[in-house]
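Presented as structure tokens, the chain that follows is alone, the form predicted on its own.
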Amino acid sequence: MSPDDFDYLARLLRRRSGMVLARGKADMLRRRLTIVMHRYGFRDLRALVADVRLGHEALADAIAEAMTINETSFFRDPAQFARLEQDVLPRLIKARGAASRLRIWSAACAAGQEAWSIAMLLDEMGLGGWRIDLIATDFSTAEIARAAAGRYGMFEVQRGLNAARRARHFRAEDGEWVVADHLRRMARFRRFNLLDSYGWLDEVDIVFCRNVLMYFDAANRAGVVERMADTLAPDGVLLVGESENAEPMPAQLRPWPGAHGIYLRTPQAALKAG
């Protein structure tokens, strides 16, 4: 792949997904493009890039989707899930007691492990009679389809799930583990690009946007976080990856005391910053 082709693809990815592709990622780009090359029947990477330069929109989408598929697991970043269970959710449950409703958005959910982990935790907290709206989105059509299907191999369910959780929330079927119906009733899935308009979203109580902001440049990262903050309820919570640098945060968000990557929306924080 020539430097010119690499630069062209880097611009394409940034324009379509917000992802910033450093030159140190050239080997990863080649691996992901090889998969796309075989799928579309190109003889080599040069032919693939030449075709996408001619305006092949479906191919450009496939390249962008291939580059935004990220590794994930159930209950990734256990410390955040512990904080969610012990502190964040109890506070929101108390505040929402009259309505008995929670709305949660798992953005960039990849193959669905994060979304289903959230659903498991909510089920285990005994919210019988509550309306749980769990919205899960991802840029990749293939990944969001996998997430909605809720079917995982043994290696996948062993990453983050103990035997008790597997038995409670999954059923074995044709050599795979399938998400149980009591979790499916909480969740809905759709493809969504975080750079697009958020107008379709109603106010949400919690937004998960973890381990994805690191791939954006500063301008896109700030824009995504600002729009996510605007979707939150006045006392809503944003979670980013524990090791992500999402600063500076919008004025209406302040760090959750003693937690990494968790931010609380509060009008007082916005007024103080202003």
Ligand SMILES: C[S@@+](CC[C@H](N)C(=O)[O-])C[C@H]1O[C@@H](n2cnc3c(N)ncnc32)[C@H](O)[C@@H]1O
Second form
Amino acid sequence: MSPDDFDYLARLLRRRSGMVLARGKADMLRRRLTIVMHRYGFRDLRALVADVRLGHEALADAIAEAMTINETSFFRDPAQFARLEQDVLPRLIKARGAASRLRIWSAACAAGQEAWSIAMLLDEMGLGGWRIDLIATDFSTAEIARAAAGRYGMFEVQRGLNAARRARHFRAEDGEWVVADHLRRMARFRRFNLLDSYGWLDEVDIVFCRNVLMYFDAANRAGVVERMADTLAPDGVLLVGESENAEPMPAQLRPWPGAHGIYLRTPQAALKAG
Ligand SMILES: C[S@@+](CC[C@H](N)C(=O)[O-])C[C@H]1O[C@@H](n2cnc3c(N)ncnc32)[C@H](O)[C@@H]1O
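Same protein, different condition: the form predicted on its own was shown, now please give the form predicted together with this ligand.
Now the complete complex, all chains and molecules, led by this one.
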């Protein structure tokens, strides 16, 4: 691939999904483009890139989607889930007791393990009777379809789920593990690009934005964190991945004491910064 084509595709990715494509990723780009090339019936990569340069929108979307990195697992970053169970959720449960309602957003849910892990935890904490609105979104149409289907192979359930959780929250079917109805009742799924407007979202109590900020450049990272902070309830909580942070931190947020990657929205934090 010519340096010019590489630069063109890097700009396309940054615009479509926010992904920053480093020069070192040329092999990965070629591998994934080859899959798109076969799917759309191009004879070689040069022909594919020529077509996308002519403004073939569906092809540009397919390339951006093919380049997403969808690594995930159940209860990923267990220290954060422990903190959620011990501190974050008890605090919100107390605050929302009268309404018995919680809204949680898993903002880049990949194949859904993150969202279903949250649902499992809520069920185990006795919130089955609450009105839980768990919104799970992702840029990738294929990933969001998998997430909504809630069917996982043995290898996937072995990553992060113990036997007790498997038995409680899944049923076995045709060699796969299928999410049980008591979790499905809490969750809804839709495709959503984090670079688009958040106008359709009502106020949420917790946002999971984990292991996606790392693919964005500084400007997109800051813009996404700022808008997520704005979608939070005044005492809401933002979680980013263990190897990420929400810097530069918007005025509405402050770090959760003693926890990495967890931020609390507080009116006081906004006042202090102002
Ligand atoms: C590495 S996975 C993280 C999954 C999960 N949050 C976790 O921590 O295990 C990153 C996900 O971000 C999604 N993604 C990438 N760019 C996005 C964007 N602009 N808007 C929404 N999702 C995006 C990808 O499709 C991918 O499924």
